[in-house]
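Just the one chain here, the form predicted on its own, laid out as structure tokens.
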Amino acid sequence: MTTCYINGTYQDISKTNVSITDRGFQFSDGVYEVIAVYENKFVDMDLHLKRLMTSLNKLKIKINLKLNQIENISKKIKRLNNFNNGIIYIQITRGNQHPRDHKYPNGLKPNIIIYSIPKDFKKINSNAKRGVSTSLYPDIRWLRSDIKSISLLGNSMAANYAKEKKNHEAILYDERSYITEGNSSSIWIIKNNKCITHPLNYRILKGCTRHKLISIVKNKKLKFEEKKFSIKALLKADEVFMTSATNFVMPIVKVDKHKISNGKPGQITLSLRDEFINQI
């Protein structure tokens, strides 16, 4: 049995339900967060909860819970489900509305759901030692990727395209062939010992792992720049990696048929991954 939190109660997840009038179901009108639990420790919970509130504020969804209450619920879910490795998933929608209408009235009561999903980090760590392959895919998502919206159809299409190619992730590119981010990650390149990733704007999410890694890069006194880079620059990089809540820092050794450098994880990438895990 998996116990979840739903609108103030704790229930068996298999016995819970949300109305079909939920605006999350009807319009993808909601946001979510994923917080990793690695070897019994929450990873960057404060960053994730602050980003959750930022997404809610951008969509003008108001909830009665404070951040410390959401944190306590998450900890209780971890305890009730007795798991040491996995994720806490948080989803908040604007609430139920009938009759259906694009315009929403004031005063809807948000639906708040929090539950846990076990994750095999041993497999992820094993992948990191070898590096992973990826697929290029056009960025067809809506133009507010800075909001962690539950509207993930574009991400899902990209992820499943990569899956069909037996690859780990899709790397998205815009109409000018500049890399934006992965289907569920931030994308980085290293060229001439400089770490480069896309600048923060409406086209990418402010990744919590990305944010944490920037501090690590600066503490290591590595060169760093936030700037757009092209597909060509990606393929000619010395090292490529992704960052995300569950992959942490994951080396990318292949993009479609193109090997990155010698086709092995780079030493800078691996050292950044080690330091990120050490800080957990």
Ligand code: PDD
The other form holds:
Amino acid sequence: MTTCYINGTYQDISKTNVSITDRGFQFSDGVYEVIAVYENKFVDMDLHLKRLMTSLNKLKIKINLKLNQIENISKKIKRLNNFNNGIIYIQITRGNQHPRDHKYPNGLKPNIIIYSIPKDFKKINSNAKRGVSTSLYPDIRWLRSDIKSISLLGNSMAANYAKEKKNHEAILYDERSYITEGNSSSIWIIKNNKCITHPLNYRILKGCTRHKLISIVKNKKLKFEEKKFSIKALLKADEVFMTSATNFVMPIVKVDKHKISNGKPGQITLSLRDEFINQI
Ligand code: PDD
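Moving on from the form predicted on its own, please list the structure of the form predicted in complex with this ligand.
Now the full complex is given, and it begins with the chain already shown.
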């Protein structure tokens, strides 16, 4: 049984209900967060909660809970579900509205759910030793990818395209063939010992793992630049990797049929992964 927090109560997840009038259900009008729990520790909880608030503010969704209350509920969910490795999922939608209308009135009561999913990071760790393969896919998402909204159809189409090709992740490119990000990750390349990732703007999410890794890269005295890079630069990179709450730092060794360098995880990537895990 999984215990889920829903609007102030703790219930067996299979017994929880949200109305079909929920604007999350009708309009994808809501936001979410995924926070890893690795070997009993929350990973970057503060960064995720801060981003949750940023997403809510960008959509003008007002909640009655303070961030420390959300943190306490997340800790309680971990305790009740009794796991050491997994994720905490937080979703907040604007609330129920009937009759359906694109325009919402003031004062809707947001639906807040928090639950956990156990996850075995051993598989991720063994993937990291070999590196993963990826597919290129056009970035067909809406133009506010900086908001961690539950509107994920474009991401889901990309992810399932990669799955059909037996690949781990889709790497998205914009209308001018620049890489934006992964279907659920930030994408990085390393060229001549310089780590490069897309600058923060409306086309990408401000990844918490990305944020943490930038300080690791700087502490290691590696060169770093936030800069757009093309598909061509991706394929010619010395190393490629993705970062996310669920993969940490994951080496990418293949993009469609094209091998990155010698087709093995890069040394810098692996050292960044080690350091990231050390710091958890
Ligand atoms: N996704 N970009 C996108 C589109 C994402 O969905 C994610 C994370 C990231 C990386 O962000 P972070 O480092 O904060 O996890 C970048 C989560 C894991 C998900 O949707 O499951």
